[in-house]
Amino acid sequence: MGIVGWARWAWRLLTSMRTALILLFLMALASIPGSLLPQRGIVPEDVVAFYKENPTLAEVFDRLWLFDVFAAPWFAAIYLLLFTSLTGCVLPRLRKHLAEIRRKPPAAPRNLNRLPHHGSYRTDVEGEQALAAAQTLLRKRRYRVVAGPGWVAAEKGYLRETGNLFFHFALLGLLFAIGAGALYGYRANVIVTEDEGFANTVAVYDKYTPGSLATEESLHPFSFQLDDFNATYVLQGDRRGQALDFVARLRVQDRPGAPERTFDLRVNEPLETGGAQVYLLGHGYAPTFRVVDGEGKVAFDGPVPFLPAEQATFTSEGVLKVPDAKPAQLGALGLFLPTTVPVGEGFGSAFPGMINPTVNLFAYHGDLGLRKGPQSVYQLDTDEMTLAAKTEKPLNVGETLTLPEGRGSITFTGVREWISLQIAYDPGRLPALIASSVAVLSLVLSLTVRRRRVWVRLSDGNLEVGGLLKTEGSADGFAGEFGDIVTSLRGVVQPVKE
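Just the chain, alone, in the form predicted on its own, possible?
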């Protein structure tokens, strides 16, 4: 075949409708892990939790890009092949359809009684007058009509293929919109604690994933203050502890100098500002601590976000790091209990809501290992640290864990709540919505419209009518339409009275 022959064969194979359908199925199949597994761009804390619970499996998944499905090279390959295949499928069909629209309906066959739908009767109306009446009738029914010597040909249903083409072009538009969003948009994640503010800048994000053509100028300069977060739970019955509602009350400034507005952020009710959407993904508790070092100075005073270890009771784990403490750096592992109750010889949480909050601490002193490189804020490197003290029983708000040898103290001063947010900017969102709407309407059109032809022939006072359905499927609907045409024709071209 040669290089050119093999290239043509590969192109025909890639641009066949069967290949396009296979690639579309593969794309849907490849999206399943992105829905079932936590994604770094959406819920990075869930990815961390998955690593803790299944470290070996998580390593395998990570190598396969299953925690970043929509940024994976194999997903991009399917996406680009599908785009190419659809383009190669649609353009030749478009040329063929345009030629079909310009082509006149074919002349009437000699024997109309051989067609699936036919009828005939005798009339004494003159030939030209009868055929002119048939043309008028069929045009009123929106048929394209052509007349010849002794016959009339009519055809309609071109919208079926038009809808089919629009559907495929809409799929191309949808893929293009998704690609444009991936190139020029961005996704970012951040945790915001009550009474803290947020400004839309790269520096404040915990994770920032820009498109390859996105710049920092793409970030609209909005800001907001988280005044309060409230989670409502069922208090009694079998559903006790089940969440009912989550509300984050924000004071939003859409741009510098703009007036503030209030907004209640809820799940599936994002904040929209400057083309970006702010989604509420999760929440948790942030116990507040005051750390006094060995020199009597306040080395830390503020909230520390803890990650939920048990969703049913919101027992949470967290790490406190105080690199500025003297004479040695301090760190602590903490276990927060929102509603503390005795459990056996220890304590546990009985309810996700904050009714009786306490915290257990394991305090360390030594080198936090910050010079080794970036660390997770939820992990404490104790390789070069020594356990200084631990709580014998959970600390209530206001209680203090004193460190031995004059190394200071850690006071549990209160509890705030934090929310995890995803900020997404996708310039292809509106085009994708338009393309999806066009695809649905076009699909309805292609499934409901049928291509059909009707012929009328007059010979020696015998008027014959024939019909043919050009598309696959049940002919019952056309049988009724054809019967109506014959009945209407008998009304304008009168049959011979017996």
Second form
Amino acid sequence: MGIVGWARWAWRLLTSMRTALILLFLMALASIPGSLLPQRGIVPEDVVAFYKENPTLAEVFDRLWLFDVFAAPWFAAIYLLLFTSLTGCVLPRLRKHLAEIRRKPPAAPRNLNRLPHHGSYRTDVEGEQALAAAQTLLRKRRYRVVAGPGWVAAEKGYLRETGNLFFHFALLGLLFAIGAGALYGYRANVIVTEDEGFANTVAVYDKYTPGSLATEESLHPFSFQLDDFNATYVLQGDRRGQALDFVARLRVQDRPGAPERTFDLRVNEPLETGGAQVYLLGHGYAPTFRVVDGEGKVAFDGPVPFLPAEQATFTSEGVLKVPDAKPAQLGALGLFLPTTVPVGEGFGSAFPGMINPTVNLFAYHGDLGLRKGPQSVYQLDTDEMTLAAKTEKPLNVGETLTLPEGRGSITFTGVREWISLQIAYDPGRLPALIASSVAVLSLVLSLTVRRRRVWVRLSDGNLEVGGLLKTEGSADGFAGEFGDIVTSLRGVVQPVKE
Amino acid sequence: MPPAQADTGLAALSDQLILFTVLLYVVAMFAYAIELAGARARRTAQKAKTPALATVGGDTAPPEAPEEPAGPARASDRLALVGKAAVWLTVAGWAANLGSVVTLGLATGRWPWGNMYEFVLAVCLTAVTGFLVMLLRHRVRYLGVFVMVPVVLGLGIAVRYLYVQAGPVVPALNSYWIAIHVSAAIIASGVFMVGGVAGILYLIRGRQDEKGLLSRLPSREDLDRVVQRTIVFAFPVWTFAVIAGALWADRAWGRYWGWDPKETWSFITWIVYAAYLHARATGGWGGKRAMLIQLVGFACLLFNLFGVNLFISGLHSYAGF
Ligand code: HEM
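Here we have the form predicted on its own; I need the corresponding form predicted in complex with protoporphyrin IX containing FE (HEM).
Below is the entire complex, every chain and molecule, led by the chain shown above.
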């Protein structure tokens, strides 16, 4: 066996049904670790936690791509093999089916009474006339019909194989659509505070993950202004504090110079603009502060996004940094309580909505350490700072924490809300939708249509009918249909009266 | 947006109806069991030989020959009566089950499958619906007891361990997609369940010439046909449910597929059932092996419903209960 022989053998093996079955199983098996172990693409923080708990095991898992199962080379190998097998399987079937569609139903076999469905009776209707009536009857039942000397052959149900082929091709199409989307699309996250704007450029994103073939031009130049965000919660009963609805009111400009339109962004209602989708993922509070420094100048005036530390009460934490303050830089750690109630000795939040907002502050002066390199906006590096003052009692809106020794003051001026957004562009979305719709529809055809043949033969006044179900399953369904055909035939080609 | 507070009167009615449902299903289960236990061994081997010879008498004879056991007429009449009563009890239980789901929906002003408890109630409803619909067209009364066992178990677990008071759902579940995606998943799961039950019986049944209690079960051919029918129906519905889920994920989470554990397991389930269909289509893997694949698929379905919610956390808001 030469190279060609081997290749042919391998190809035949790969495209055999048994291989397809095994590959299907492998694909199912290979997905399992992806659901049991934390995945980097979904919950990166859990992967980090796993590393902390089991460093050696994590190292081994990582080497096997078990934290990135769906991007693993071995996972790709399985589905590429499966889809190669699929291609190799459906292309010859397509060729065969195209030929079959054009072919006429085969001539009647000699012995119709050997067929699984069979009936006969005597008639004195003249031959030509009887067969013509049988043809009309079968045509009316949407059979494809041919006639020969003394017989009629009919076939129906080609749509089964057509549907099956469409289904398998649709799966191939789906794979290409998903692949194209991953290559040419991008995904990004950003936080926007009320009364702030957003323009779609890479620079403003907090996180940006482009596909490997996405470019700066893939970013559609839309912009919007966040006018207002509103969360509604259950006020009473067992589910007090459960969120009911989130709405973000946006004023959107689909491209520079386009007219502005308003849009209510909700959890299940993304903003669609220029091919991209903008989704509401989360929300939080951004208390606003005015900081006056030691020289009496306003060194900061604006909102500071705080991160919710507790979903049930929206107790939030955040950091205020004032690098422009003089003579020394100022910073503060803050704890925000949207609905403040006394808890034990201190205070806590009782509800995620904002009913009685207050903020606790720990103010520092010194060096923020910004020269050392990039910092998280949610962390305060107090290595070179000293605690200047802290709030004895949480500040209400309008109240001020004055720092001793003339170092300035921090005023809690109000609260805005922020929303976190995901901006996604996936050019494979629509093709994937079309492919999967075709898949479902053609699957129904493939599973419900039955391929069947019916023959009628007349010789010496003996009329014989035979039926054959070409596809297995629901033979009894065909038995019913066959019975109907025989009954109708007796109506148009009358039997001899006994 | 549905009301923040459920109607307590209707919610209480729903709770009572579900207890009533369980009661009716349990009695029906015993009645089916009595009928089956009293039946003689089925002489399946003969009748399987000649599956569907159309009688040329003109009428469309039922393809399956009657399965009445030959025996003292009165005893078998009495058994048949018990069997009929079981069916009517099932219908009554089904009505109560439906009533419970509907009143829950009315009480909360939303689609009544927003958490595990409600989901299990609806799956049991569709499993029984699937069984009753099959009863209309095929002789599958013998399946009754085996369908009732998991349904009663499921409802029992739901009432005892999964119960949550009727109320609103989180905003992510507040979408018309819940009507499309979850309904399709519920219908497919219910029908897959009937197929799973028939598949287990197929394996228990063993060879045709068996003696004793097992011989009272229907033949492997009959069971195989039941399984094939349920899966041919449920597989496209499941495919649709997965796709509708992807569409919803696209609206809610900004991607249509993200390998969330629930997505992953519905994909695994789908692949395994597709493997079953392929196995049946190839000569070598039919029969028992295909049946085993089908049961693996069913196990994946159950794991997706219970295992994923209990052991793995993901984005699906069903997870917490
Ligand atoms: C992505 C993986 C695949 C899926 C989800 C899939 C799914 C299906 C489904 C649902 C059917 C209908 C079964 C029926 O008509 O009873 C089917 C039929 C079929 N598939 Fe696939 N398939 C896949 C891959 C393949 C591959 C790789 C091959 C080639 C080896 C293949 C060959 C066939 C054939 C020949 C049939 C016709 C069976 C028949 O009706 O007689 N499939 N497939």
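For the two forms, the rigid core is made up of the largest set of C-alpha atoms that agree within 1.5 Å on superposition. These numbers were taken from a predicted model, which means no experiment stands behind them. Numbering follows the first chain given and starts at 1.
The rigid-core alignment places the CA of residue 416 less than 2 Å apart between the two forms. Once you line up the core between the two forms, the Cα of residue 152 ends up 2 Å or more from where it was. In this overlay on the rigid core, residue 99 has a C-alpha that sits 2 Å or more away from its partner position between the two forms.
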